[in-house]
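Given as structure tokens, the chain that follows is alone and in the form predicted on its own.
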Amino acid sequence: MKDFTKEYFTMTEEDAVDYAKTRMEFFQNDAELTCKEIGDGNLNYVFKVVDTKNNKSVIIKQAGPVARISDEFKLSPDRNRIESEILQLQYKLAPGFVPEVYQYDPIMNCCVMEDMSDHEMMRTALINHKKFPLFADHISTFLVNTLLLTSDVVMDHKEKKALVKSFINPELCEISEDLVYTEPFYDCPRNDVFPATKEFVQEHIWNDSNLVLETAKLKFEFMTNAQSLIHGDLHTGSVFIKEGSTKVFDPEFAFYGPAGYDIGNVVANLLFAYSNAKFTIADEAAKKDYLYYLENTIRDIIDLFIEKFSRTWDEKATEPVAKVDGFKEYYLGTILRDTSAVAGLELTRRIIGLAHVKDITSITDPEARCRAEKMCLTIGKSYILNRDTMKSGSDFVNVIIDAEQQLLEEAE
């Protein structure tokens, strides 16, 4: 048995079982443990340890010094501490919407948390065209509670600045700065463009100097706007879901940044599900029904966020100038603007950049995939360039409708 108390090493499944026996107090003495490495993400190792005798299980998540997606990304294992502390804070701010963290180990750079195997990955569920009528209500509550309640509007300013210091996350932020804001907007060697889409990308993205300028502005806003403690990577692969329950996890990209970053990521990833449904569901009635559901979900997330944000602001704001007439509306407007921009960035970078999404890559018909990618890019570009006009859920949905019509006319 290896020593877990001296220095870090990357664990195997056998090591994870030994770790559970010797470094945790979760399982009973008579536990019969098995383990499977279930991580399918880009960065970490995730072990599910099960006591088959007493029907108990736990997740051990370990952060390595390099990303699993590529050795080019050298990462600080401190991201595991950040994730553990963020989840514990979010557990208090938005109870019921994140998994419980049981312990954090700074030597092995791992955290132990609640097993959510009774839920399923939301991205997978949406690819299978499942519906979750409560998701908009759940995620909008999570977003308001975690974003507004960690801002200067509500927090004591010195306490907030201490959190900014504690959750500074330069290595993970650099990944976002490169993969989200920079590389998709020029012919970067690290990009991975579907061949059938490349001509469209060249013409409509890389050759559009105005778009490139706007993304440059957005990059510097991302780097300098310490507004709220954001999740930083809130896509549908970071949500476990089942009927009546939504759990947000994997906040290792968390830091103090623009609040709209999280909301925009949610919107964009619902649009990947929308694109998948549009180009994979054969039955026209079923397709129309599912697209209608996703449109309404996007609309409701924005409108419920606005409603709950306004109410919580009135109840919780402590900053004196937050009560100045018109300031709340101004502040909320900047968040919606950033939401639109980030939705556009995410839609673009997941098509052009290094890290794709299964919603799109699982479309097996090359022509259908190309059309889906063009739709995502067209919507994304509009969200970026027209971000100042996004004021309601209907505004976000209307961009989808307009993009579909535009692409239809170009194809005729």
Contents of the next structure:
2 protein chains.
Amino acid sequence: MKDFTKEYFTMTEEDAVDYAKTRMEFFQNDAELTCKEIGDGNLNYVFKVVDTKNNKSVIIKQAGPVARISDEFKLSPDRNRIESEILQLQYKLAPGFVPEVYQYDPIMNCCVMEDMSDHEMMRTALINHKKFPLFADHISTFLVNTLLLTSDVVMDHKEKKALVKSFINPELCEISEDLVYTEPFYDCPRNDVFPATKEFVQEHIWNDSNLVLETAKLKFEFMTNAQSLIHGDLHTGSVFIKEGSTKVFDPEFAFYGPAGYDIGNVVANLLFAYSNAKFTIADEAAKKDYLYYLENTIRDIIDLFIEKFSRTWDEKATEPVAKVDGFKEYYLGTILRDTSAVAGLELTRRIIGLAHVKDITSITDPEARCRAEKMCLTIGKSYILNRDTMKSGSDFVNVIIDAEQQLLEEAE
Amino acid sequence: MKDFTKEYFTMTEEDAVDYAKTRMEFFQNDAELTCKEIGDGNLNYVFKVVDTKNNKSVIIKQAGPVARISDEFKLSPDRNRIESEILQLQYKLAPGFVPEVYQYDPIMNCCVMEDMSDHEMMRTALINHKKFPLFADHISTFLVNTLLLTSDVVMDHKEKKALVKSFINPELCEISEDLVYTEPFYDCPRNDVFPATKEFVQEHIWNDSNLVLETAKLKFEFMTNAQSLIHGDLHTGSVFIKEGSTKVFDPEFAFYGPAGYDIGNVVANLLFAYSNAKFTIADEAAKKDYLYYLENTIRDIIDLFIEKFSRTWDEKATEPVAKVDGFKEYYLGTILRDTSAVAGLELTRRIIGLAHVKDITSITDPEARCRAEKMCLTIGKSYILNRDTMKSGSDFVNVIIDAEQQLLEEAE
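Switch from the form predicted on its own, shown above, to the form predicted in complex with another copy of the chain and output its structure.
Entire complex below, previous chain first.
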């Protein structure tokens, strides 16, 4: 058996069983353990360890020494410390909406957490056109609690600064700075544009100097605005879901950034599901029904966020100027503006940039995929350019309707 | 002799001599040292140690265990580490414009630095109506170099984040958050308003709900915008000056904040000197001449800042989006906006809040002092409310002229 107490190495499935036997208290002594590596992310190894006697199970998530997304991204395994600490903090702020962390091991750079195998990855579920009627309620609570309760509005400012310091996250932020805010907006060699979409990208994105200028401004806001402790990568592949339960995980990109970043990512990824449904569901009634469900989910997330944010502010704000007339409305307005901008950035970068989403790449008909991509880009651009006017859930939905109309007219 | 290597204690003048003999390499072995504590700040002890044989001298600056400004502010002596590191960094970025640091001692919380006794404190010099024709050129170089070269525009983003982390400064920031951004804008018990000015303050500041809302927004920008490594307290009491030489010191409030904060403080403190001159110089021609000099200095600082900033950006920007059309102009515009806002905040808080400036308190005629204070408040309010329109040195000067006109009309 290898020694887990001296020096980091990447574990095999066998090592993970040994680790569970000797370094954890989760299982009983007579447990009969099996293990499978189930990671499909890009940065980590994920071991599911099961006691076959009673089906009790646990996840061991270990940081790889190099990000698997590409050898170009070298990442320090310190991100797993950040992740464990964030999950524990978020568990306190939004209990039930993140997996429970049982222990963190700074030598092996791994954390042991709740097994969520009875949930499924939300992106997969949405591609299979499943509905989750409680998702808007759940995710809006998660967003308000993790974002507002970690801000200067609620936290003691000195304690907040200690958190800012603790969660400075240079390597993962660099990935977002490059892949979200820079490369999609010019003809970067690392981009991966679907050939049929390239002309549209050239004309509507790369040649639009006003759009490019706005994204430059947004990049600097991302790099400098230490507003809330954000998840930093809240797409539907970072959500495990089942009827009645929503769990947000994989917060390794977490740092103090603009609160709207997380909300915008949720909105954009629901729109990838929307694009998938629109261009893959054959039955018109079923398609209409599912698109309607997704539109309402987006509308509800924004409106519930606004409602819960406002109520939580009134109940929990400690900052004296939070009570100044008009300030809450101003502050919320900046979050909605950033939400819109980031939704637009995510919609753009997942079409143009290095990292795609399965909702789109799984559309097998090339023409349908191209139309889906153009829809995402059209909505995304509007979210970026019109971010100052987005005040409600309906505003977000109207951009979708307008984009569909616009593409329909152009196609005619 | 006390032991300087074990545990922190506050030094006497005698201790400082012993310290210089045993812990420093600055003086020769046969030096005949004398020492005088010359601090007039609020947070530190400042010992000037001189070798009477050759007049070589040095400053030992030691952090007090408790801020002397008031027992309410308890400060960790860690601020002296921050100060030493900042001075060393600023010395590299803007050589000659900060004192040289010879050594830093983390046990005694003191740093040994260049003696600037041949300079005088700029506030004192301005109260004595002295002119420094090179100040605008010097300070604009200092500002551009320390602010732009520490930003994401020029620095590698990961290295910048390491600096952000290293210079998180919770206690000193809290002082600014309270004294600059909060207390002056309501009838706070800790304020110290000159009785004759109080009615004006009530009417024009505390009762102006729009102004109060704008200051709330600015407070959150101060707390969240990690743009540049700022000095954080750049008033004319933090500048030592003589003909041909300008030295900025006392950077213990330094942290990553809005670049405009430092520039705004310089502008506001020149305006305190302006108010002093306007209401104390008896000879009309001499007064006119000195006011003209100060107006031109303010105009030149802004215009030289713009010019040098733009040139340095073109030469040194490494961030790819810095080259996007229109981005430099946008970015510079946000700095000028913040400059105006902070100039306004400083003008307001030094009249209303706990910490005053000698330029104003030394005006002995109560009516003149009251008029000087009203002028500062009128200019300050305009800088805050009209910050989006301030694009050049002349814009900053025009606010002064308009305020003088307005007060003249009201007096008639």
